[in-house]
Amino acid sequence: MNVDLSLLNPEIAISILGLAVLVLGLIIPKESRHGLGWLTALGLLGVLGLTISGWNNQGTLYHGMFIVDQYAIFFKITFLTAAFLVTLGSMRFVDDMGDQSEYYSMMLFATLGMMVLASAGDFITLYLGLELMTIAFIVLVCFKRLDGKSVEAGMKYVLLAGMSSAVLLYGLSLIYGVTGSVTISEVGRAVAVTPVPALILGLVMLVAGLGFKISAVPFHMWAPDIYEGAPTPVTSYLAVGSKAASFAILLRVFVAALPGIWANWTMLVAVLSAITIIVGNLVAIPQTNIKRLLAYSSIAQAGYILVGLVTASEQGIKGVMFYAFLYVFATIGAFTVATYFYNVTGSDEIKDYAGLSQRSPLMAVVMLICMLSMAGIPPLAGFVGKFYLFKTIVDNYLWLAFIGLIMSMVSVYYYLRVALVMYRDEPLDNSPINLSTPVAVTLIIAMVATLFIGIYPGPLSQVINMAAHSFFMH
């Protein structure tokens, strides 16, 4: 069997780099490690610069198993993307915390795990590449391992990723019972020919498995904790390429290999997804934390990126791509924000945001325009993003875009709560907030994104258009 190994060269170098990290912070004195991060943010450069290259490079790996498609080399493009910004706006978190070399090495390999996830062609890759993100993850959920709140948050964490896992891996069995394969290609025809109700069974598990990963309502419970307890920097990479991954994986199994039954799992869908939406937005608005704001605003979001997989059509996969890859430059433009907030102060209250525009004009107008993209303002990213999504179900499912309309007029009001603290209060402490060069450069980065790809998506729609169009090509 000849394996092309070239279609591995980005989870081969990520492996590598994640390794090496983990070494020389054993090898080399205390003192240098904050160096670490300058090589995780470079190293994740060369890789993301390595992954671009290989675009047109696509096949499938070991009889289907492992799957380099256009659709699958996008959303390694978003996971390292999300990871290089994370890296950058989290130098100066990470060095106030020591253990330099395994936070960045976790984050490696969570990565690594996302990027296997994409490419999952059947169950045992696509599990394998889920735990390696989760327990990466739950690493670092914990990682401020004296802090009463960051340590419950990792336990309560374990806990339920555990027991999604199991829910998750039952369903897949179900699946692998009644079709006899477990690559999903084949999983695929065998369903298009018996739809028996072991397999509904199966499906019901994924759903739950699956939606715990995304935060879907009413798997969404352990979001808000963990948001809050979790250092700032990695609530961000969780919130953002943890639900990413899920949703390429979600559309791989629920496109790819359950055509068959796609009327029994539509309207699921749909309603699992206004649910989302209507719940993650009305328990945001009396939230007082930052981090649960974020956290409740991130579940809403991800009722959203749901709406695309109502059709699970091409229109509906290019809408789920699309606000995958804007939604990390607002997220973590947003989570920045905050990280660098609470180094500062040490406090996560919005009433503290007090007077920041005064403080601190580059986090205060950041902060503004990542938080009304993702409430969907023109003429930012987010209203692009929403508009692609939406698009897709007005003619069946009128209903719900009408919901998603309703809540993303109702979001802007707990944004807008946050602007006007920063805006029209007055700061308790005058003393400006001096940002440092990798900060101030991850936040402009995720500013200018969110305004170019708002007002100019051409580029970035053509792209994904191809993308999309690969994922049915086998």
Second form
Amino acid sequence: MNVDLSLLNPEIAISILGLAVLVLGLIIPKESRHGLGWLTALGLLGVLGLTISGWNNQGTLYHGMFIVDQYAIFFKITFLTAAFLVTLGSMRFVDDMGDQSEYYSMMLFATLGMMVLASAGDFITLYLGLELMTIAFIVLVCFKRLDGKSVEAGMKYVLLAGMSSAVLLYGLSLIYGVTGSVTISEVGRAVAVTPVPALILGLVMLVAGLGFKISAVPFHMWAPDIYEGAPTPVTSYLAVGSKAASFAILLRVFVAALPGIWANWTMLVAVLSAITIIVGNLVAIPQTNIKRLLAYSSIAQAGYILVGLVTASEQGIKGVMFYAFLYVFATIGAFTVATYFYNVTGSDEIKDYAGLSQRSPLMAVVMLICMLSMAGIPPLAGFVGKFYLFKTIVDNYLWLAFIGLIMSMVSVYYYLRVALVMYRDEPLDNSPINLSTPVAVTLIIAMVATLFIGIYPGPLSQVINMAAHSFFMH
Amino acid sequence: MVDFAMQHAWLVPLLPALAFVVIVFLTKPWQKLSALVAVAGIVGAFVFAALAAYGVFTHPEFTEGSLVYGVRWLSMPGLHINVGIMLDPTSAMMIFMVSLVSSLIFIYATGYMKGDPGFSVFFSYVSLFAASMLLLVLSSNLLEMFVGWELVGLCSYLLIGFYTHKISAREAAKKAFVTCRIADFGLLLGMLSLQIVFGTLDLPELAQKIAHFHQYTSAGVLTLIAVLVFLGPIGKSGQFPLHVWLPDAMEGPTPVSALIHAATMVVAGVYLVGRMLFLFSEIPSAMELVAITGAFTALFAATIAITQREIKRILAYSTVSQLGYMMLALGVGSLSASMFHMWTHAFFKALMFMGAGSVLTALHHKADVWEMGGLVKKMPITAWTFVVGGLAIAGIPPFAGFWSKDEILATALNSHHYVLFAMGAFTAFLTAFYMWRLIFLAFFGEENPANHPVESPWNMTVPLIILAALATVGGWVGTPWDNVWSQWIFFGEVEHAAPNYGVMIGSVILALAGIYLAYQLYYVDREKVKAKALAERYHGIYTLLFNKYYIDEIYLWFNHAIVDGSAKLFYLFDIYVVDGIIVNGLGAFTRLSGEGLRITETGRLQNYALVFFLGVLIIAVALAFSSPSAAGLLLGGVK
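Since we've got the form predicted alone here, give me the form predicted in complex with its partner chain too.
Next comes the full complex, and the chain you just saw is listed first.
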């Protein structure tokens, strides 16, 4: 069998980049290490280009252990875009924190983990990618060693992530026990023949393990504490990248490996999605800290994305991919504003955002647009995304669509509360906030992308149609 | 280059739209730069429009079909919305005319708006205004057109109320917006019905399907749709009874009045009816409705214009009246005559509004024509260009208005609409009379010693001169003997009436009679004794006309008595039932449940782990109960 290693180009490239950043950090003097941020950003851009150029180069490696289809490639593009934007928007934050080379290399290894996860063709690769990503994130979460909150968040993440991994592994081993295979496609064939109770138990454990990563209720308890404690850029990457990667593998496992027992899990996913949407949105209301607010809002967003899994159809997959992609821009836009605001003022409290529209019109407008997009207000991207997601379920799960609709209305309340503070209240401190160029670029990219996808979703929709189609090709 | 312009006609609305964005986000603090950006945007649009129009009018095949291209904007099973460009002789003429007149108005505005604190904002709004209109004109899809349509409405609101410190301006802006919104609701319903019945809003596709509408629906439904669609133009083009906003719209800066009246706003309604003529022409009764509305509006507004005193108000009623002519032409089935009148009207009406603006600047916004007089001596360019406009609108050959008005009257006569023809002809007489009343009162006769007018600067007079030239020669493309116009712009068959000398001579005589009467009453009779005596003798009629038939008062009464009354009732219901019980109750419930759920977030690891495992357990049990195949789980039967 021919092994076409060119399929692995992006993964190889990002590994080299990560190692290079790590080694360079040891070699170059401390004062010039801020250049590592630029190296990482440009390197990510290069890997992104490499990934995009391999769009038509599809195939599987190592007897189905590693799948490179357009579905996986699309998710890799999503991760790399997110990583690039986070890096670009957080250089000053990282420079203030110090230890740039460790930070950036961990960031790159987390990205590598996500890419492996998106391409995972069997449970071993799945677990490998998942752990690579998780361990890198654990390091990143407690990166501010001297900050009690950050360290506490790191400890909590280690323990809870370990627990969820254990549950996941248990589930995987049950499925292996029943089907005798770890390859997703073979499991799919075996499950179709022999649905047995143990499989259901395995399924539940899988839901729990991956539900933890996407912070679906009731496996979401960790998220607000860790989102609040972690350095803000890490939070934003955790909210975007880790979640998107987990959705990628969730779809792969459920739609490709477990379609045989679809009847057992479709209602389960629908209910989980509903309570995730409800809890996320309701608890976001009383929050006073912007990071906690965004954490709960991201829980709610995960609930919306789960809707796409309910029907397990090509349209549903398309909805998930579309939403995951636009979610990158909205979330990173909002978090970059929060990061920079923290840099300048040292505060994450919503009340300190008073008069932001006067201090920095761009920051205020990006925050507003990103939040309105998450709330699903046309003509922003979030509206189109929700439209694609809920379109798939109106026939059979109308109640879920109603819950989504009502809770979107609720979400407008807490998003606009932030807008009100930014635009109506008088600032306590009138000094204008000057944006550094990379941050301004990040914000503008996030804003323009959110507007563009919302107004003219056609091209992206076509790309995703191809990608969703490739999912069912093998 | 010509091909490029035709293939990229979307640049025409895009350039002024970009100017809007650039001014708002970048150049706002620098006034001159903002004006430059706006003028560059619209002149660029004009260049592209001119090239595209040249391309269209040198290819005879465009009379057969139009150039349509675009992209799919939204697509899902059962609903496809395309946005694109539809370039045919009609739209090519329109973009040329709109961008040309807008360019001149923009240049004029650089002089008129000088020193205004909102200078940059003004130019950003007018750029968006022009962009919206150009988008509307070029649209290949009704929904896309509607976007332009609503943007035009929004811009008119912003610009009419531009002097936000004036209460009258704010009120006028609201009036314009609300009146148009009422009409737009009808249009929206009509569009929805079209989408439901025919499954598309693409103009070319609709035209094909409506030609065989019996396969889709009954004539009754189509009549209803046509009436609903027509409501939009009634509002936007100031037709009776929704004309009330247009005279008040002069509260905005004068260049805005010129834009609204000549190029960007009111003609949108006429244009929409023209674009949708394939719908109206299927329903004879709808055509009659359009024709009667038009003729009635023409006459009705002309009678009001006779008694008005403010210079811009007279012009505003004259616009309403002229728009009536355009509707009349469409109603009797001639797209050609209607568009032709729109074309000539754009030139002379922009000319007259900008002339009025020049006068107002010179007189420090003293608007009453009775207090002017003799301005020709101090402001010769403004006065003589205004006279050209007056000759054009009165219909004196060879000025532009003569040819187009003659075409409309001849078409009405040829289609055997004798009553409408008579109304049109009488309106022609009134038009000449009230317009020349204005001219004699304001520009001739004795000077008012209280005024110290000076001629306006070059950037205001040059556009006037160019427009005066256009108002003179603009009609020569459509003379009855060699009617190039109707060979290009027509609906169905090439429509062209043979030269009707009777109509021509008759309309000239009527126009001259009107001018002569004005001359006698307001020029020869220096003390205006006869005019005042006439007003005294027919006091009742005079007051009725001066108060515009009390239409505004009737609407106000209706608002106070019925709308406000029922609103009060709903208000009580709203605060006590809806707000008190439903909204606040729900809000409190939502907030409280948020607070309640928040308590679960303890920060303790053990609790989190507990919830996690409980979740696993509950799901497993729930699944076991819900599906028989999993029930074995509970019984301990792991295979």
